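In structure tokens, one chain follows: the form predicted on its own.
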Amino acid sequence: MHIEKLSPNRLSSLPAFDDHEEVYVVSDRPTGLKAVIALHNTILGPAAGGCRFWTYANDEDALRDALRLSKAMSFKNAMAGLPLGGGKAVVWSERPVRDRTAFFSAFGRAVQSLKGRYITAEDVGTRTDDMIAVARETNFVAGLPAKAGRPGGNPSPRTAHGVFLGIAAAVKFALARTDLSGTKVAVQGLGSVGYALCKELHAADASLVVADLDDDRVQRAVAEFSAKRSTPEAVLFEDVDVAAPCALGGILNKETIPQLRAKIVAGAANNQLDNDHDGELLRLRGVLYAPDYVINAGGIIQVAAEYLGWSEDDVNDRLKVIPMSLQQIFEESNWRHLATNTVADTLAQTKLNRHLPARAAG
């Protein structure tokens, strides 16, 4: 296996780059294994957040990718309150993986090289079995079979929940509704966290519209939820009162911000602005964007509850924060006249900038 921590030189270079303390690329032959590792801010603890499996069309984009993703999860774990830092992992394979235990057991090598500087957990293309892999390996991985009365396991049932929480709060204040029933809302992904979603919200009475590449997952969503179908490419422009994305990143720009015609978005996806400025636009607009690293706060808390030996009620408690920092949020853009996402990111980076001192006295 071989571990190449990039130069600052190199690191400063890069379009994503935003202060990123180390960032490691991997590469191991026997398996096919190719892995980016990014460690954006340890001030509050160790860096933690998900690997994603997924396929990249060059070195670049994978690396671009764990660079906003590692950022995020510094703001997402300083919101939620938790003792952790911010890091990422992506990895890839340049040829079918034949052996998927092989391949994630290497990467539980590449994890315990950096000696607890980072732990790991399932995140999009991820899944328990690949955690148990790693944990072959190290044992800085969460993710894993839950014991009797801890949390564990698929962390996805309770980023959906967050989110579902999330989704009320705003509901709450852009339309005045104290419940979700008769709210309409386009759910567009119906992986693990969507579907998840979708069934907490069909639970509260709301009409959903869903879509998803797999069609079979919609076929079961129409079916057990009364959904509506739609396309990838057109669900989040239905008429609806909330979109919800809950795929991958970047599917709010300049161009798909005017087509909107819900007036909240709300939903799982990491970076779903394709830049900073595209909350603005959502703001112009009228459209009150809920942050993606607050609302999707869920999964990252059971993951720090199963490291930390928290308890259920410890996850519960956490997962109220979720609602009461959107509110916050979305009181301060109304009197400040700022987009969400920007409010958020500084009051992310003001928790992050009162543990300055402290570190540096240490």
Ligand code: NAI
The other form holds:
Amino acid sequence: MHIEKLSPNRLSSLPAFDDHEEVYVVSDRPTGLKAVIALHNTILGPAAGGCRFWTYANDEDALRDALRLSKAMSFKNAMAGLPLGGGKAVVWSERPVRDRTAFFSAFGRAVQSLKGRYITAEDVGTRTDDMIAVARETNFVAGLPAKAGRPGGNPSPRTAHGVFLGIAAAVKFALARTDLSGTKVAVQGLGSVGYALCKELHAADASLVVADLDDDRVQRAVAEFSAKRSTPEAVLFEDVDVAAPCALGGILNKETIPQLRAKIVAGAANNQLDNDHDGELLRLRGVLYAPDYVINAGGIIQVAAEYLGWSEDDVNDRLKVIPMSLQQIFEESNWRHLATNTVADTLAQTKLNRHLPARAAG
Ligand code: NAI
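The form predicted in complex with the named molecule is what I want next, because the block you gave corresponds to the form predicted on its own; please supply it.
And the full complex, kicking off with our chain again.
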């Protein structure tokens, strides 16, 4: 296995550099594994963030994705009040993966080589079985099957619950409603998070409009939650109270924002804004945007609890931070006339900065 730590010069020349501390490029010929492990900021603790298994056109694309995602993890973990820094891994292969266990075991060896400075877990394209393979080689991994009465396993239902609490907070703030009964929510993407979110929304008497590329998933939501069917292209522009992106990033941009009819955008997808300025476009249009890394922190809260040995009660208590942080962001955005993503970034950066002197002294 070849593991290259990018030199400070190479690192600072990358367009997505954003003050990353360390970045590693990994390749393992026998398994075909290629990986980037990015450690953005370890002021609050070891860098924690999932491992994404994706197809990239070239190594530069993978590098850019890893850097963008790991910075978001620093902000997400800080806003969720976790004693963890921000990091992320992306893995890919230039040939079909024949032995997935060997592939992820090789990734586990790369994680182990960082001696605990990076903790991995599931992300898009990876699942519990993959983390079991990673755990053959390292203990710096979470998202493993839950032990009785302890947090663990697939974090998606926890992510969905955090998003549900966040939607309730946004509806209270923007629409002055204290429950979700009758609230219309459009959900784009009915995967692990989107499906679990629909279940909670349906139980709260919200009415649903849904779409997914996979028609079986749509049919299931129609049958189980009396959801109305939309299309992947149109679902976020439906005449609803809340648009909940739970599929892709980059869906809020100068073309899509003018088409929104919802008063609130609040969903699980990472990197929803195409660029930071799109948050201001949403504000000017009168749309309340729940910053993605604040509302979708439920999964990392569970992962942190599993890794740090916290209880289920600890997880449930910490999930309450999500609506509280959103309320603070919404209020500050209102009185300072600033986009919610700008307010969130400033709050997260302030939390990180607060720890700088302690680190320098130590
Ligand atoms: P998933 O892969 O289980 O589900 C994604 C779903 O979106 C799939 O059903 C897919 O067919 C559908 N989809 C893809 N493109 C679409 C489109 N254009 N229109 C409609 N549907 C489309 O992923 P998961 O785990 O549910 O995650 C969803 C989003 O939430 C991702 O952006 C992920 O990064 C983010 N997220 C997930 C967390 C988790 O705990 N799983 C934690 C934090 C963020």
